[in-house]
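Single chain ahead, by itself, as structure tokens, in the form predicted on its own.
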Amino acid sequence: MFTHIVRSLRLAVTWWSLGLFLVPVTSAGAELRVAAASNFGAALAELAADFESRTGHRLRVSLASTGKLYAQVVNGAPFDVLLAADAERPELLERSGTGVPGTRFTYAVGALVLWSRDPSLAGGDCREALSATAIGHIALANPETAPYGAAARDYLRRAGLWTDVEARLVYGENIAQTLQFVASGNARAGFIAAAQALDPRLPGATCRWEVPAELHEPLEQQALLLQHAEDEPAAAEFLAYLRADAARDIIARHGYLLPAR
């Protein structure tokens, strides 16, 4: 009888650690501070609602470029979890001891698209429009702080287009502001996250071109438990949840590729 009880308890703990939450927790939960890359905002809003309903915990989300969030973490911002848009900065934080070793993993893989709502580009090829001076301004996120901006710069250089477009580039502070530039018409075309292009609130695109992944550095988005929350069970639960099927389904529905388990 005792052996059976022990086995049952072990099974329950295993299911919990995998994030396979079956029912909401009715007791008061913890509040987690999550720093997330701007491109992941829409997906995270749905993930947060699902996680909160399952666990009773609450997420306080801060969205910004990955570079800006990295600087805040380094300077002592009390975040519990980082959801970056790259793998480089989470690795740096893990190496420095600011992140908890062994907790870093890829939660999504992004894609880069060239997008426009300019009527003059209707029916045309966004890619060909890059080399046409008549296209006007082209928006991308700041390559120094935003991984999607760095990927766009990487593509333009590899494609031999950087010299043609450099004088016409306008930089968003992050990928969300970059989308605002294009959606508002202040830029005639822009490099945004493929996930952003799925937003039903956007005006219809007149042209859209997905940049081949092999033409820029991978947009491997990694999560990391930060040292501030090393002993916070709710933070570990959230990271486990991100790897569970329920979260992966939401992430895929928002236009991201999923990493292998």
Second form
Amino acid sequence: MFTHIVRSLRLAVTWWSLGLFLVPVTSAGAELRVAAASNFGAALAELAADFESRTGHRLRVSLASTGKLYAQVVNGAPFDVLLAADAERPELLERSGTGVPGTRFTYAVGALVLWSRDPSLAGGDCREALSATAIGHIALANPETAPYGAAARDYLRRAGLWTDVEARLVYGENIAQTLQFVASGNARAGFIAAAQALDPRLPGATCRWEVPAELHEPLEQQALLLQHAEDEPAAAEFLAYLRADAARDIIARHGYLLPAR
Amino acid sequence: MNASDEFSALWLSVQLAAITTVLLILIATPLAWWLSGTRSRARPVIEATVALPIVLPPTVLGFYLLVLLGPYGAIGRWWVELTGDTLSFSFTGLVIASCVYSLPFAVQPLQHAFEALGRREIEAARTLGATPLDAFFSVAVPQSARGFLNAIVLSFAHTLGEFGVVLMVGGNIPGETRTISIAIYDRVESLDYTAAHTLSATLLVFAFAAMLAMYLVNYRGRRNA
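Having displayed the form predicted on its own, please output the structure of the form predicted together with the partner chain.
Okay, now the whole complex, with that chain kicking things off.
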């Protein structure tokens, strides 16, 4: 009886492992696991499709806040490439040996936008919502964990608006949730990535204002090859692709500034 | 995050759990009583609806609540007209969300307790002239004490441990919607593992104590019965 059960289980496991082995055989290229900051999602989807059609490799993308991705990578998450929303965490990873030294570079420079769909703000530049007498919640990403949140806090402090709005601030867990707060109208206005403001699925904005880059720390978004993929040529290929003209065009079209070459 | 922020997050969670528990007992008692006695065809539909939060991911509840409570949602629009503020990102909004989220944890223990009651004592009290309400409070409630205890402990503990719904409709506002589970998440994300450990251990000890107390009382009750 027992032998019978074990034999059936072994048969099941054999079939299952056969299934596992068949996947790499049927797909031509390598499979890369890319961990990317939430704000880069739309651009990365287009980049991935382009890269896949050029090389035959496949990208598996995980989106989260840079803080979370950092914690996951430090704790051994099996990612090949990190596309962070800042320069600080890739630098930490490179120095600690979790990333491959010398592979870190800026792939995009983010822009911050104040955005709203509130009809009462129509016609203006949204900044009305930040005044001391204004009402309604202002959404930003958590400054402790999300670079766009830190940039928004930077701007509010430098512009002397922090104390006026502090009590009305709500914090998205990452920039994608921040967008969700303001796009659903739950927050009256919010600081989102310029890249997100271009998304055609958004409801129409009643106002949008690009925060001048000199009013916050630059949003340098850096890429890093992770130790996990040190010997994976496809990962290096993808990083090289990100610096190429084809990729830069796509990145610029999604609302990012490009790093100097 | 300093110690006072951590305390404020913990205190906020305790307040949220306490208020939710009181409201849920008020809502769940008549509902459970009705469910335990009715032969209505609507009963399975109501029971299934009440049980939904057990099986639905908190993200589903959180998403619908965000849509409903927002200024373009059915409830939110009405609330904004009434108060000038949105229900999302507010403590009141979290209380509403928690009542939905923890409803089955109050209704089910009460319903089981009421179903286990002999209806004969209640009928006897009624023939002796007690009003239905009187009979309920002097006969049914004392006999269902364990059911009430279970409902209170489970609602309180479940609300205290709530995360996904609060993350989606709360907005992480210190002192207003940053509950202990959100504070822990924040600490883990910013690699402040010391604070995360302190908060997590506090919650772990509390949850274990609450469950242990509940099972001890249940066990004694069963032995004495």
